[in-house]
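Below, in structure tokens: the form predicted on its own, a single chain.
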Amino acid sequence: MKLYEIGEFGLIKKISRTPKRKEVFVGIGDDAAVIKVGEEFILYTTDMMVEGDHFRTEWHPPEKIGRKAMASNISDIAAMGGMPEYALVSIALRSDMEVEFVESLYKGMYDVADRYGVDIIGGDTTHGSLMVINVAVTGRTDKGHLTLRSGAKTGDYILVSAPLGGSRAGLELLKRGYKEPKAPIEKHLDPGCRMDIARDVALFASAMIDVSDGLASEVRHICEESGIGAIIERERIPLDRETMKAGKILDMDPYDFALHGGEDYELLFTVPEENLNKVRRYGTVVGRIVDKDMGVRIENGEIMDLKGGYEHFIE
């Protein structure tokens, strides 16, 4: 068997097994892990990018490169409803790199660390053929503010924290050679997280995620983990003018940016009703939960099955 043939989430499945110890109160599935220590839950997540695949080097600033290493990693501790606290960086660089590229590089991931409250205290360094850059980062959070993927109940509503589709329409303008629109190019770039709004939300939702491999997926994250039904109305989708723009520049649909894309590293998460107007200032309404016997499926003048976003090792 291929790992084509499986992808990367059978792949997690065939090699996953049951925590041994009783502390783990979240292992493999979620955004990061939780282990109970006391009265607290303290939150591990680790995310990797390589080179060709995640980044570019002909066309991504090493700065910016750092900025999305631990973006990313951050976006996992706050989709927990968490605070992170400490990152590990270990990275694979080609000998014939300029130390500036490297300094740069770190400069970003300080930069982001820093507006966060991250502190860098450690991790590895060596050569390969393709630079490559593992960031693990720890959190922490309490019971009020916990947010797992399996908490979403039927009746919920689904809200996505802002426009999606930015980064992976940015992606497309990079590979065909496009300079404008400039607004998905940087999101592609640079994408940020949601620090900013992730504790409110947490207060109220009842299962939250964020966006890395694109809408569908992570609606079927949450479904899977809530043993729970979803429909996605796609009209509702949130899309910004410039990533429409770059849709029509592309010949593109630019709502697959937003279903299957990712690396927006927005919210996404379900609220009961009588939580709604609490968050409606966090977010956009796209979507109910539903029973599990209906699946995971979108209305697009029919309703039909809601096809998964990105996932590794699947072309």
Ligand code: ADP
Contents of the next structure:
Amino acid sequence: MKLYEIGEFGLIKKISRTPKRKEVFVGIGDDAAVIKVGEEFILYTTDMMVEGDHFRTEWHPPEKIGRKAMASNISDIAAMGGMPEYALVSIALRSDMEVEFVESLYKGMYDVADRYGVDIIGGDTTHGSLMVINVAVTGRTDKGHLTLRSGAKTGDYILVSAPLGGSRAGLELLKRGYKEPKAPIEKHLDPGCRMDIARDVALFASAMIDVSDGLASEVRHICEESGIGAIIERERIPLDRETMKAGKILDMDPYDFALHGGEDYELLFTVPEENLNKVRRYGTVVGRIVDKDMGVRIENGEIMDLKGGYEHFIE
Ligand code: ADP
Ligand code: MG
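Return one more block: the form predicted in complex with the named molecule, after the form predicted on its own shown previously.
Complete assembly follows, chain above in first position.
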């Protein structure tokens, strides 16, 4: 069987085992693993970027590659309602690379790490025929802030923290040699993360996930882990003007960027009706959680299954 037949998530299911240590509160299947230590929850996450696939040195300055590598990991800690603490950074480098390139890469990582109080405390360095950067980040949270993918309930509202699709729009522009509109290109190169609101949202959200693989995929993850269904209203998905402009220039549907693109590193969260007013300022309602037997659907005049999203080995 080939990997493209089962995809990234099919593969992860195959290789997953139930953890043996009793302190593992959440293993594989959320944005970060959760280990219960006394009254606290320690969070562990890791994300890898491969040259040519996740970034291209022709258009991605080293400092921004570093920023994105660090931010994408901190984003997973944010999605758990956690505070990030430590990072381990492993890099494979080509021997003919400039030392200054690697220094800039680290400047980017340190800048983002410093902003969120993260120390880089170790890692590994090796050579390779392609550059690979792997960052692992640990964090910490408490019961009140811990927000899993599995907590959504029927009737909850589904919100996203900001307009989506910018990163994918930027990638498509770069692939075709466009230098404008600038905002989506910048969103792709330096997406940041939503630590600024995550802890506040976490107090009221029933479930949360970061948007790394597109809205469609993230909604399905929440539904799968929570054992419920969802209906997304396509016209409520927020898109900014520059992303819509990119869609026009490229003759592509900007809603597809939001639904199936990914790498926006915004937050998608669910809240019970009674908490909606407390989180309205942090996001836009895009749909509701429904019973499992109603499926995971999108309404766009007609109602259809919510398919797609970025998945390694398949696209
Ligand atoms: P995210 O997009 O939040 O980084 P992923 O979709 O990459 O999460 O991963 C989904 C889940 O599978 C996470 O809990 C992650 O830790 C786990 N996972 C991914 N790849 C592996 C692997 N090779 N071995 C074990 N667990 C993995
Ligand atoms: Mg994530």
